[in-house]
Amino acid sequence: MTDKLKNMYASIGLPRLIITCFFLIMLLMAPPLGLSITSLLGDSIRRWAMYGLLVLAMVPAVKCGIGLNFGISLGIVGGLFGATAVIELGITNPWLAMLAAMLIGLFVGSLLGIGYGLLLNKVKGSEMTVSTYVGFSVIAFMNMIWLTLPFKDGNLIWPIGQQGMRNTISLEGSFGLVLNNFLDFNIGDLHIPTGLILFFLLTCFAVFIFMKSKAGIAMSAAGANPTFSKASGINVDKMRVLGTAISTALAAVGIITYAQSYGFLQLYNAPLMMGFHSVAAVLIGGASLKDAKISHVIIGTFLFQGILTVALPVVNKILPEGNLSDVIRIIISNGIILYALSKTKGGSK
C-alpha cells in the first residue's frame, strides 16, 4: 500500500499536488463568502475550454525539440488578423466567419511558424531565450501595423479623427460565442459549453492522431534525440520546423477561440503574457522541456485557469477594498507562472 501511495504521489507530483490542493481550499471557502460553488465551476470549465488550445500549442513545440514556446505570439498575431480581415470582408453568418477567421489564421501562423522554426534552428541550444525575445518583439511589431492597417470597417477602426484599429472589437456581429452557445445547457447556474468543450477535446484528439502518425514519431524522435535521428535518416531540422509551424498554427486557432468566448478581440499589448501563462499552465498540469502530452495540457489548463477563476471571487470578498483586484490577479498569475518554471528543473522530471 505505502508503495503505490508513493507511485501516485511520483506520478501526481509536488506541484500538481499543492495548486490542487489551493484550488479546493478556495472553492470551499467561496460558499461561506456568498459565492455559488457551481457558478464558479462553470466559469473555470468554460476558460478551460477556451484557453486550451494556446497550451496545447506547446505539445508539438516541446516534442520536435524547441521547448516551450514563448513564440506561440506569432500564431496568435496570425490568428488576430484572421479574425479582424473576416469583419473587414463584412460576413456575417457566425459559423462561415469562425471557419475562414481560422483558415486565414492557420495560413498566416503557419507561415510566420516556418520562418520562426527556420530562425530557431540556427540558434539551437538557445531557443526559450530567442522564443522569449520573439514573443514579445511580434508584439510590439504589431502595435505598429495596426495602426497602419488599411481596414475601414466601423467596427474595427477608431472614429474620425484617431488612426489605427480599435484596442478592443466586439464580435456580436461575427462569430461571438459561436461555440460556447452550441448545444449548451444549464444544471442550475452550472452553465456547461458543450460546443466549446467539444472542439477543444477534438483537437487534442486530432493532435494525439498525429503524434501517433509517422511523421509525428519521427519528430517526437528528433526532438528526444537528435543525433540518433539524424543516424536513422531522419532530417531533424524539418522536423523542428515542423513542429513549430504546427504550434504557431494551434496558436492562431486558440486566440480565435478564445476571442469567440469572450466575445471580443483584444489587440495591441493585451495578447503579451498569453505565452508565459500558457507554459505555466503545461508545466503545471506535468510537462518538462522534455517532454509535454495531452494530458498535460487538459490537467494544466484547467488547474490555472481554475485558480485564476475561484481565487479572484474569492479573496476580493475578504480584502473588498477597490483597486486591489487587478493587483490581486497579477500577484495570482505571475506566481503561477513564476511557480511552474522554478520545476523545470532544466528539463528533467
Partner chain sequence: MEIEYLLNMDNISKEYYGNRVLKNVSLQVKPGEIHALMGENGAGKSTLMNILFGMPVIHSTGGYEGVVKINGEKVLIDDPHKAMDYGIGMVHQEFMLIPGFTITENIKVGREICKPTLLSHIFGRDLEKLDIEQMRKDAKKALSNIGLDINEYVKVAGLPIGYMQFVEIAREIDKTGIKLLVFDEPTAVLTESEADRLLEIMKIISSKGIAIIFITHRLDEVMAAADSITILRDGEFVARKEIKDTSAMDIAQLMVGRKVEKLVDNEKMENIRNLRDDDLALTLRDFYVNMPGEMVKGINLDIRKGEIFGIGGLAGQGKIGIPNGIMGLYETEGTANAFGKDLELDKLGNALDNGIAFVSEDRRGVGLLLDETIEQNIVFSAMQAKDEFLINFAGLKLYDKKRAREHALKMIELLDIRCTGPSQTAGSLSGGNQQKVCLARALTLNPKILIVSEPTRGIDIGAKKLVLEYLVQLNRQEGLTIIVVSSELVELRSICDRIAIVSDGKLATILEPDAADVEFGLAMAGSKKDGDKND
Given for the second form:
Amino acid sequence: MTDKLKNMYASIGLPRLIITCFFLIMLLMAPPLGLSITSLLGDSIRRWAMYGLLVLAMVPAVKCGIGLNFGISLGIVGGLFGATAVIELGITNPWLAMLAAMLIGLFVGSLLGIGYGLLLNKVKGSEMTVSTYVGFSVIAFMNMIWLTLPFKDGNLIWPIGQQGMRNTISLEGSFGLVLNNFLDFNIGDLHIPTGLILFFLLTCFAVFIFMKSKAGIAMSAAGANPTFSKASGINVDKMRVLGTAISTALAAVGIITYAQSYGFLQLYNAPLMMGFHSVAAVLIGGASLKDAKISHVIIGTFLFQGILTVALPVVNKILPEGNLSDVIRIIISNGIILYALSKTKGGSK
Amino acid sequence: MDNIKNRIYNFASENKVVILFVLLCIGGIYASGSPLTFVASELFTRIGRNGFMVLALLIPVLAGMGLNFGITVGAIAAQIAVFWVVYWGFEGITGFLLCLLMATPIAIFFGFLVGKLFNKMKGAEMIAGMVLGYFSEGLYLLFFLFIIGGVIPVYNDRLIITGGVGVKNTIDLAGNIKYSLDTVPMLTIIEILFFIIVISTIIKIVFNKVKETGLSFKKDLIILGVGAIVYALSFIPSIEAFLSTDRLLLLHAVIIGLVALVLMQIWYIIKNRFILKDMDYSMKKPIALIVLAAILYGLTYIKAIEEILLYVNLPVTTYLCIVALCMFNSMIIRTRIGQNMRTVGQSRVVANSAGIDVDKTRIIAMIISTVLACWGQLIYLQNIGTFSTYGAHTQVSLFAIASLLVGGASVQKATNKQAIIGVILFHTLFIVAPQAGKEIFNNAQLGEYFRVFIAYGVIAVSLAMHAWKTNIRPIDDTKKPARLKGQKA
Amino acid sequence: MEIEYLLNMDNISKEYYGNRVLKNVSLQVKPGEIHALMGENGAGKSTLMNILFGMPVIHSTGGYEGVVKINGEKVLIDDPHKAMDYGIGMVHQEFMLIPGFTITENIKVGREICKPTLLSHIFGRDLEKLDIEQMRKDAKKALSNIGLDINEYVKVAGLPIGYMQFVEIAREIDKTGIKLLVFDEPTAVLTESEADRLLEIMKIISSKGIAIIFITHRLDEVMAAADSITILRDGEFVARKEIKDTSAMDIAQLMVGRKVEKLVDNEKMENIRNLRDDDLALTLRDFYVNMPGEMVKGINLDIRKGEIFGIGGLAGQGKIGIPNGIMGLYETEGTANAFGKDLELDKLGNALDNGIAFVSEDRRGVGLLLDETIEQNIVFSAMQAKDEFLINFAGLKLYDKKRAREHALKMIELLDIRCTGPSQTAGSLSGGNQQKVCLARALTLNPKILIVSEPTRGIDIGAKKLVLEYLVQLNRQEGLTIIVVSSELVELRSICDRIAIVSDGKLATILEPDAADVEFGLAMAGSKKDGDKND
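Having seen the form predicted alone, please provide the structure of the form predicted together with its partner chain.
Following is the full complex, with the preceding chain placed first.
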C-alpha cells in the first residue's frame, strides 16, 4: 500500500502536488472572501482553451526529439503577421478573416518552422539553449518589422506619424471573439465559450490522429530513439524538421485563437515570454524533456491558467496592493522549468 | 607575399565578429551625425558603468560553465544591499562600502546555491542560468513587493509605496550613494594603496619569519620603498593639487599610460640585456612598442582627437576597479585554483581522475562570478544614480553577455581583451543606434529596436555556433575509412 | 626460497549481484618485470584491475574476497587515491589528456607545483602561484626518462596519437614513487611503428625497476616484450608462465581451450539444404565501416544462400561494424551485394528494402523502443519500411491496431515471449524476452537474410538455448540465410556452418566449427603469420 502511494507520489512529483494543492486552496478560499466560484471557473475555462493551442505546440516538438520548444515565438510572429495582413486586406467577415489569418499563419509558421528545424538539426543536444535565444531574437527582429511594414489600415498603425503598427490592435471589426461567441451559453454566471473549447479539443484530436499515423509514429520513434529509427530506415533529421514545423505552425494558429478570445492583437515585446509560459504549462501537466502527451497539455494548461485566474482576485482580496498574480506566474513557470531541467541532466561527472 | 596574405586572412577570419561590429559602429557613428566628443564621453561613462559586470563573466567560461546567465543573481544581491543602506540613511563612500560589506556575503551565499544547482545540471548550465535568472527575479519581486513592508515592517515614505507594503518603482540615489565611488579622489587611492603595501609587506615578513622559509624579503623592501617615495611625492603641493581631484582628463590618462608603457619596455630591455645578460632576447618587440607609443603621442596633437581627449573626464577610482579586475582575472589563471578551473573546464573526466574536486571547483567559480557581478551592479547603480527597483537587474545578463560576445569571445574562450573591446563596441552601437535610426529611417524607435535585436541576435548566433561546432567535431575526427584505404594503397 | 613479488593478488573472487565473475584468481608480478595479462572478453581482466585500483564499482557492490599484497604486505585498496599512494599507475586506453593544454600541463595535471604567495598564506593552498619553470623541468625529465624528444611546451592537440600515449606514460612516470604501471590495451589505437616504439619504452621503464602489467590480446607483442604471463578464462585462473618457457601456440590454446559442448543439437534436425559456392546470398568486397570502436578496414566475404554464417572475434576488432555498415547505420566504403544486387549503403533503409533484417547487439539502445508496447516494437519496422499494418483514412496512413494486435499475438505465441500481453512495454521485459521481441520484429519483415548480432548477450542459459535453436530451425525449415555475429565462440561453433574471425578490422581467417582450438586462438589474437597463411 505504502509502495503504491510512493509510486503515485513519484509519478506526480512534488511540484505538481504543490501546484494542485495551491490551486484547490485558492479555490476554497474564494467563497469566504465573497468571490463567485462559478465565475472564477468560467474564467479559468476560457483561459484554458485560449492558451491551450500554444501549449499543444509543445507536443510535436518534444515527441520529435528537439525538447521543449522555447522558440514557438517563430510561430507566434507568423500568426500575428497573418492576423495583421487580414486586417490590412480589409476582410471584415469574422469567420473568413479568422480562416484567412490562420491560413497565412500556418503557411508562414511552417515555413519558418522548417528553417528553424534545419537549424536545430545542426545543434543537436543544445536545442533548448539555442531555441530560447532564437525565440528572443525573432521577437526583437519583428519589432523592427512591425515598425516598418508598409501597412496603411487605420486600425493597425499609430494615428500620429502614419508609420509603424500599434502595440495593441483591436479585433472588434475583424475576428474578435468569433470562436468564443459560437454556440456559447451561460449556466448561472458560468460562461461557456463553446466554440473556443470545441476548436481547442478538435485541434488536440487532430494532433492525436496524426500521432497515430505512420508519419506520427515514425516521428515519435525518431525522438525517443534515433538509432532505433535509423535502423528501421527512418530519416531522423527529416522527422525532427517535420515535428518542429508542426509545432511552429500550431503556435501560429494558437496565437490567433488566443488573440480572438482576448479581443486584441499584441505586437512587439508582448509575446516575448509566451514560450516560457507554454513550456511551464505542459511541464505542470506532467510532461518531461523527453515525453509530452496531449493529456499533459489539457491538464497542465488548466492548472497553470487556473491558478493565475483564481489567484489574482483571491490574493487581491487579501493583499490589495501590488500584482501578486504576476509574481506567482513568474515563480511557478520558471520554477517548474528549473525543476524539470534538474531532473533530466542529473549530476554527471 | 603569400605569407602576408595568409596572415591577413587568418587575422580577418579569427576576428570576423569584431571587424563586423567595428564597421557597424563606424557606419552608425557616421549615420547618426553625432559629434565625436559626445559619443566618446558617453562611451567612457558607459565603460566605467558596465565594464566590471562584463569582466565578471570570464571565470565561469574558464571553468567550462559557459556564459553565466546567472549573474542576475549577483545583481539582485547588490540591489538588496543598496535598498537597506539607503533605508538606513548612509551616504557617500561610507554608504558604498557598507553596501559592499552587506552585499558580498549575500552574493557568496547565492553563488554557492547557483553552483550547487549547476552541478546538478552539468552541460545545461546556460539554459539553467537563463531560467534561474527569471526565477530569482520572481523571488526578488516577492521580496520587494510583499515581504518588505508586508512582513518586515519598513516605514519610509520615500521608499515605500503609500499604503506601507512594497518598495517604490524607483529609488533616487542622488544625495546618498550616487557617484560615491566615482568621486573618490586619487589622493585617497594613493594613500590606501600605500597602506595596503605596508601591511602586506609586514604580513609577508612575519610569515617568512614564523615559517622559516628563509626567503629573502629584499624585493618586498624595494616595493615598500617605491611605495613610500610615491606617497611622499603626493605631498608636493602641485602634485597634491592634481591628485586631489576625482576625475582625470582623458588626455592625461593617455599620456600617463604611454609613459608607463615606454618605461616598462625600457625596464624589460635593461633587465634582459644588462641584468640577466640574455643576448638572445629580441629587442624588436619592446622597440616597436616604444615607437608605437611615440606615434600615439603624436596623434594626440591631431585636432579632432585632441578635442575628444580634452573633453572626456574619467572617474579614476571606477576605472582602477576595472583594471584591478582585469589583473585579478589574469592572475587567478596562474594559481592552483585557476589551473584547476581550466582543467575542469576542458575535461571533467580528466580533472576527476587527476584528483581534482570538480564540484567544488565549479562552485568556487560560480561564487567568484556572482560576487563580481554583485560588485559590478553596485558600480553601475552608484554611477547611474537612480535605482529602478524592478528593472535594474532584468537586462543585466543580456547586455553583459552580448558585450562579451561582440568582443569576439565564445562560449569556451573569453579574455580580458575581448571583454573590453566588446564593451566599447557594443556600447558605441547602443549610443548611436537611436540617432542613426532617426537619421536614416526617420524613426528613432527603430534604432532602439535594432540594438536590442543585436543583443539577442549575437547571443543566439554565438550559442548556435558553439553547439554546431561541438556537434561537428566527432564526425571530423572519425573520417578514417578513406585514410585507412589510402594507407593500404 | 620464495620469490619476492612486488604485487601479489591471491585467490581473488568477485561477485556482481550473485553473478560470479572472478573465481579464485591469482596474479603475481615481480619488481621490474613486464607481466602480460591475457584472456578473451569477459575473462575477468578488467574486474581484476578494478580491484587493484580500488574502483568504487567494486566496493559499492560488496567488495571482493581474497588478499592483495604489495611488497609482501597485506593492503586494502578501497579508493583509487590509495592505489596512487601505493605507487600504482594506469595508462588508459582512452587518453586522459586535455588537447588544449601543453604537454607540461598535462603531465602535471592535478599535481601542479606551486609557490606560496601572500594570499595563499591567508586563504590556503588554492591561491598558490604556479611554478611553471619547475613544472617544465619535471616534464622534461619525465619525457627524457622514456627516451622521448619533444618540446614540453607544445600543445597536445596537434600531436600524433602515439605521442599522446607517450605523454600519458610520462605523466605516470613523473609521479613520485611509482612502482607498478598498468597498460590497458595500449597498442589498440597505435600504428605498427608506434606500437613497436611503445614496446621499447615499456622495456626502458621496466629496466628502471618499475613493474608493468600489460593487458593485451596481441600474441606477437606478448612474445616480443613480456617476461611472464597470466592467462584468465571465464573468470578463472588458467596458468602463469614465464615467456621463455612457452610459445604462442601454447598461449592460444590456453586462452580458448575448453570443452566444446554443443549448445544446440543441430545434427538431429532435418537438413535439406543445398549449399553451393556459386549461389551466394551476400558478398562484401573491400568493405570499410567507420563505426567508432568497431572499425572495419577492408573485408571480403562470400556468404552462401541458406547457410548459417558466423562472424567472431574479440570486442573492438570490427566484427560488430560489419552488420551495422550493411544496414547503413555508419559511413561505409566498398560494396555489399545481396542476391546479385548492389546495396545503396548510403541510403537508409535500403538494406531493409533488399530483404535484409538486422537484430542489433545493442538491444536496449538500438533494438527497442523501451517505452513502447511489445506490439508497437514488433510491427514498427514492417510498418515504416513496407507500409504494412496501416489503413488509409482520408489520405492519412493510420495505424491498423487490429491487424497489428493479431500479428503481435501470433508472434508472442510463436516465439514464446513471456509477457502480460502485447501492450506490456518492451522496457519491462527480461533480456531474453526482449531479444525475442527484436527477433519478432526482424521476422515480421519477411527477410531473405537475417543478421543477428550478439544473439545471446545478457540473457540466461535457458533462453540462450531457445534463441539459438529457433535460429537453426528457421534456417533449416524456411531456408533463411542467417549471419550470426558473436563474441562467444561456443555459440558460433554450435550452430554455424562456417566461422569468419575478424581481427583488427580485417578478416583473419574462415574456419570450420570443428577446427582446433589453437587455430581459433591464434586467429583471434591476430597472430600475423597465421593470418597470412589463410589469406
